[in-house]
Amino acid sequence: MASVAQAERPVRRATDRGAWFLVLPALIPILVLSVAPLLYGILLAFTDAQSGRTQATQWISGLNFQDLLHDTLFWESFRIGLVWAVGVTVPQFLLALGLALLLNEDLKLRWLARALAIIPWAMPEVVVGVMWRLVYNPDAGVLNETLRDLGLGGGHDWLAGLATALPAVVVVGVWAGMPQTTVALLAGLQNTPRELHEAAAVDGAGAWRRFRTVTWPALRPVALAITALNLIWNFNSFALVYVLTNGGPGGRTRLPMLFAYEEAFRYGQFGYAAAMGCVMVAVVSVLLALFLVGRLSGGDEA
């Protein structure tokens, strides 16, 4: 045995030495570009650091986390950003959980619908803003002419009212987003065992105790982890509210990134915006970390 080893060992260092030319080419640009600068700005967000001055710049350490504790503004764009993180992920989740079991059904038209349920996600962000502004538009849009025709009213201007921003911001954000949800539900689907939903099935279990029993739980790892990735995904989005409404009308609809955009690349405040970003990556991470618990432990009772 010790003599195998012994002879294993050089062969092992030589494939680990060759293991580094193949992993260095991707670890520099990771580390120049992506690890550095994320120390680098949690870094920051303890200093002064503005753009263009010529000043050095300052350790201040907890300052900038103590005047983000009394901003108000701030925060309301953090509860705006929740709301429209939340309000966005659940419906659709529950929207592309529905087209997925549509899809899943052997229905005619299903090549349409697949082939229409994967185009926003192939969209540029900017042209799903841009294409909803002309839906929304008080004049030329169609949504105020639909509504005309209905003899519902119209001549709302959707992005600009202070009430109406934000839903309509919400609207957009699930049309955008339920493609990839549908997408990997449905994989999900496809991967649950079909001999078990036919087997319920004849011993007379209705659809909805189908879906609880065999569907759902076959489904629940990639529900959850599609969900996790949404809420981050949503939480942290820029474009489409940008070209939308570019945070108004009177702040409504300022998300915390474009909160921080502003006051990194508008005022300047880099050290600022950057502690915004910590608090972010902090809530973020809080969030996830208990509805990814109350999910695991919930899950086990069902």
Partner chain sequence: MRARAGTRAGQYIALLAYLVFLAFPLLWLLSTAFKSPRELGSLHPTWIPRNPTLDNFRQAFDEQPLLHAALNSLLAAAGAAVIAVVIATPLAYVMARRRTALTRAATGWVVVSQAFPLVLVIIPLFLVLKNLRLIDSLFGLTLVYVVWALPFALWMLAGYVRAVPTEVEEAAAVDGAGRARTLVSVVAPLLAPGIVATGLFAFVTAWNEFFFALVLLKTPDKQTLPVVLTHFIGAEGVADLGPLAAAAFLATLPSLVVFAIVQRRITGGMLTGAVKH
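Having seen the form predicted in complex with its partner chain, the form predicted alone:
Below: the lone chain, stripped of partners and molecules.
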């Protein structure tokens, strides 16, 4: 037995080397474009790096993080970012679920409806932002014109109002991100065997009961994955809000990414902005882990 095991070791090592050789072309771009910048950003957070300075960058240990603890503007932007992420993700999922259930039915021109449903996904965020700025335009926007025609007023500057700016931006975020959630949920629905629905219908189960006992258990892993990804994507949003409001009015829509961008490229505080990025990554990772553990443990108990 020992001789057989010794004979298998060179073969296993050769197989491992061959596997690494096959993975290497995909691994190198990840290391160069993702891991290396991440490590450099973490290193930068412990320095006083600034733009335009003639002196050499100094190692200042955790001074940037100490300043962040007392930076009320940053933590306010962090709160706004959490409100934005949850406020976009929840309705995004609910509307996408309803649309996916509708598109999963055997309807006429279903292929056309599916194609139209993913149009917002194909549009760049900058284009989406410019388009919705025109929709919200206080003078000639579609929204205000419709309100005027209905006798409900009009002329309100939705993106400049302190009370309406964040809800208006959330609506755009939901509209722009719903297609990708719909596609993911629709793929999960199509993988659910129809025989299970037919058997439940024969047993007298109604539409809600079939959804609760057949559809949702099969769809739950996809729903969990896409919800977690949407939370990350929405919290890290930048281009859409930047084009719509640039963080205004009065910082009411200044997401953490916008705050870090301003610190780095408007004020030149690269080290301080890198520390912000590290804090955002750490906090979001903890919140996401708690969310996933809660959802998974809840599913196990069910």
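What we label the rigid core is the largest C-alpha set whose atoms superpose within 1.5 Å from one form to the other. Treat the numbers as computed from the prediction; the structure is a model and nothing was measured. Numbering follows the first chain given and starts at 1.
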- Query: Aligning on the rigid core, do we see the C-alpha of L109 shift 2 angstroms or more between these two forms?
  - Reply: yes
- Is L39 one of the residues whose C-alpha moves 2 Å or more between these two forms after the core fit? no
- Query: Does the C-alpha of L69 move 2 Å or more between these two forms once the rigid core is lined up?
  - Reply: no
